[in-house]
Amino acid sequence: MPDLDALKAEAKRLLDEGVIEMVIGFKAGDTPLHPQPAFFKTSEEIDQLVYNALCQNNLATYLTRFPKTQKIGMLVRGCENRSVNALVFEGQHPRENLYLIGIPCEGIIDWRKIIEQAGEEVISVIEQSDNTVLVESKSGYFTLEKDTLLHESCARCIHPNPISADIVIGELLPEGDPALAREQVAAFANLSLQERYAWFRQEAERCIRCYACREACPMCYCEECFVDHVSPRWTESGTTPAGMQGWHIVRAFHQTGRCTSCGACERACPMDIKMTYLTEKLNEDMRQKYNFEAGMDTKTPPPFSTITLDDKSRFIV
């Protein structure tokens, strides 16, 4: 955990010195499992800043809401930093108008895993120094190993450190093992076609098309998402199998070379739908075939965002 006082001090300094106009971070939530994204404009407000492992949102999703001229400070973990980079590459905010306060990230806790063990009625959650989490719920007190509570995206994270922050608060962590990410991809990719389709169908069919996954995703900032387009319609509108599968497949493919593996989509989903097996497969393909990972800098174009005259696919040029 980074030192909260050091985070606050830096955020206050930035606002007091006028380096930036606003800090995007988190504040305590009204319920024990959900700290809230917050927008701090004065150094007094910074007193409310919190940061802990339950901060489940990718703050970069808010970046595209603000004018490009606005000078914005943001707390960034490894994945958020990469999302910001990818957004900067896509022209969504100039890097010079951003000040990234980096936090080496020990992983986000998936609140679902807390209620799985402690029951629905959670009263408080306290992270303890020995890598355990003390949960009080109506069913009693539970001391849970933090590692067992991590969201899957975090358990297999390759780059936990912010890679291009303006300042890093906290000790840098060792890099993750890409083999872990590959394992998850393999668990899906090595299945037979029928099994893969059954898996896909089983996840997609619980979808209610609330689009929380889209709204939580920093890279889904299209003014008009393909599912909202009516003439022509790109996919069926409802929760029919075709509608839900169309939504899931196309959303994933729109992230090819853009998804930074943050897992915010999955954490936002009210129906506990797994979807990162699709984006992770695409990310692995990007690594294997193009030696590319999204958001590692702000200059390298994602393979699918480039067109060259010697492109292998003749239909493009």
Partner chain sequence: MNLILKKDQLNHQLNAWRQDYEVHAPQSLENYTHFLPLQDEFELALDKAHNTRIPPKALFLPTSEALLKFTRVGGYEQVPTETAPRLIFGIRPCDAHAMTMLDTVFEQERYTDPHWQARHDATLLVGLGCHEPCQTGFCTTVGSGPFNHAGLDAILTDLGEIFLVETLTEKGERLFSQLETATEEQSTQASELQQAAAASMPIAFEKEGLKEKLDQNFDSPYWEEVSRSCLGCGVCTFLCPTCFCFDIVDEAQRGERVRNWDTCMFRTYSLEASGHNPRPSRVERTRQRLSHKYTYWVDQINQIGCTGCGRCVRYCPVGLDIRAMLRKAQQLPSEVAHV
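Having seen the form predicted in complex with its partner chain, could you give me the form predicted on its own?
Partners and other molecules omitted; one chain follows.
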């Protein structure tokens, strides 16, 4: 856990000195399990700043909702920093108008796992120094191992540290094991074709088309999503099997070379649908075929954005 007082002090300094006009961070939510994104514009407001392992959102999502001329400070973990880098490359905000306050990330707790063990009426959640979490609920007190509570995307995270922050508050953490990230891809690939399709149908057809995954993803910023487009209509918009399958396939392909494996899509899903098995497969293809990982800098283009006039045209339909 980073020093919260140090985070607040840096944020206040940046606002007071006019380096930035706003800080994007978190504040306490209506329940202890759900800190919410917050947009602080004065140093007095910074007193409301919170940060803990229950901060679920990828804050880079909000970058595209403000003018490019606005000078923005943002708390960034490893995945958020990479998402910001990808957005900077795509021209969504100039890097010189950003100040990134880096936080080495020990992983995001999946609040659903707390509810499974402590019940829904949680009163408080306290992270302790021995890598345990003390949960108080109306059912009593529970001491839970933090590692068992992590969201799946965090348990297999490769890059927990900010890679291009303007300042980092907290000690850097060891890099993750790439083999863990590939286990999910390998397990899915080892299934038969029929088993893979059955798994895909099981997940995709539970979808209620609320698009919470789209709203949570920092790389989904199109003013008109393909599912909302009516002329031509790219996919069925209803909750039909074809429509739900089409949504999940095309959404995943739109993230090829852009997804930073943050898992925000899955955390936002009210149906707890697994989605990252698709994007992780595409991420692995990018690593294997192009030696590319999204957001590692602001200069390297994703492979699918490097079409030139010299390319062979056999890919054109």
